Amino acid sequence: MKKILMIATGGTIASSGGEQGLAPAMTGDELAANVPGIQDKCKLTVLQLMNIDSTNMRPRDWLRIRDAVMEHYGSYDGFVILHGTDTMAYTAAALSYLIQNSRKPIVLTGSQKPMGNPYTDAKLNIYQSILYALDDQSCRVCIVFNGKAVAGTRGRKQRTRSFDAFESMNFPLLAVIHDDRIIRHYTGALPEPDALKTYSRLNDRVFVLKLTPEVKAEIFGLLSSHYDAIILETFGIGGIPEYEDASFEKAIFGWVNAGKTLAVTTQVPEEGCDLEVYKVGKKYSEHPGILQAADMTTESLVAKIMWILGQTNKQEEIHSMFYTSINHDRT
């Protein structure tokens, strides 16, 4: 029988109204409790990481989870990890830069609803997430939430009451789950054995900017003293504007010519980025300095620019890693 890790980190799944709103209270344990069946699929360990609202959930948090996987990694054959689903796709997403080429599954999971309320979805997304883990074509970091099977660098939380609340981003859902059948989408070669990379740093100084009408270039100037990299959100597919005193010209590449880091994706969630179609983005299509993200998720646009820069500050080495795809992380 299968040893499966549950790392219960907090979230709606384990949380209890009160008088302020709901807030993580449940156990690893007494969540894994609540779920039929599931000691009869394998040999389950439950590990209480933390207990929190994943809105609280930072960088060091990731790296305490990654470190969790990595410590238990030779002694069990898959990990289920709880998680609030707010930023759920963050960290999934960064678990696919820190952990990259798992043979063994790594699967995050929640729920909308609090396990004890009568109507949660938290005992069955729990009871697919562990039978997906224990499947021999599962593997790297994925979500598994209400029957689907995202992968860790393109899942999105689209809806916020629904049971149906994850995406896949610009690809395919790796499976679905009925009842107990995992029936898939994608079916991509395994990774081998020794082939699985971890890292164990990341720079947080990254910002995300998304484009509004009249917003102001300055805004480069006052990042800079405090943030490394901005992951840019254009209008479109890729949408700068172009204004008479060409202000958005100069703060971008006075960004990119200082040595800091420049990306460049779309506020439109789906189809992605191409800055070569219109004018107002062409000009910035053509500076090595710039990165394009085509079809990644602005969530694993932040992840994994935080996982480059905690490993290198050389222009060639984070433009090389970054257009190199990792977890189906772009097309």
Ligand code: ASP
Second form
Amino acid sequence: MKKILMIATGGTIASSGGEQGLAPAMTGDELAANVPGIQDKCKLTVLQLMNIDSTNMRPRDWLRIRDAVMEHYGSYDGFVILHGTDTMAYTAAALSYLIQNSRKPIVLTGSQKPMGNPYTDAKLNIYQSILYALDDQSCRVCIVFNGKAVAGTRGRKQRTRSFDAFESMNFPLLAVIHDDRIIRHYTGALPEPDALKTYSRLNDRVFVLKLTPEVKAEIFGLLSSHYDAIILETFGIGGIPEYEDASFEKAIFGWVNAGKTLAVTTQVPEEGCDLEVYKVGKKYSEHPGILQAADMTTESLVAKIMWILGQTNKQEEIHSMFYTSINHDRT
Ligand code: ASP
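Coords for the form predicted in complex with the ligand, given the form predicted alone:
Below: every chain and molecule of the assembly, starting with the one above.
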């Protein structure tokens, strides 16, 4: 029988309500005990790593989850991480960079309603995550939620209330799961066991800046003492204001020429960014220090740049790591 390690971190799935609102209360063991049938499928061990609302999940916690998986990597066939939905896409992306090419599946799941709610989605999400983690064709980091398996770098929480909370952005679902049946939509080569690569450093000085009409370019100067990288969410397919005072041109080229990192993406949820299309973007497209996100999610950009800057500050290395596709993060 296969062995699965379930790592509990909190989230709605573990929450119960008090006067102050929902907060994690149930343990991973209690959650597992509420899911009928899983003990017949595998030998399940539960590790309670933390019990927090994922609003409070930070890069240092991603590293704790990474360490827990790696400490037990040799002893289990797969990993299921119970996690709050609000920042699950960030954690899934971060783990995709911290633990690369894992032949063993590392599955994140949670729920929109607490386990204690009579109409909860928690039981099926845990059950199907374990089924997915047990399947021989599963690998790498992914999210399993509401019958969908999403690559760890492509998840986005798209709905705050519905059970169908997650979408796979700009990339096909890995699989759908109907009851006990996994129907694969994406079948790529499985990683070789010796291809596993792990990392244990992140640089969390990464800021996401969303352009809005009339936003002041001086913001770049204000951010420079606190941040090493900006992810710029531009308009449309890649529009950056071209005001009379050339304030954005000065601020952006000034930022990258000072040796800081800048990645350009779009605030439009689907289909990605291309700076080449409009005059208001094209002038930035050739500069080697300006990284182009293409169809990556902002969640993955945050995690990838934290990971890259945790390993190097050399521009050529940053460039080459950024443009290398990891766990399907860019096409
Ligand atoms: N606030 C909760 C969390 O992210 C929401 C959830 O789990 O659905 O921990």
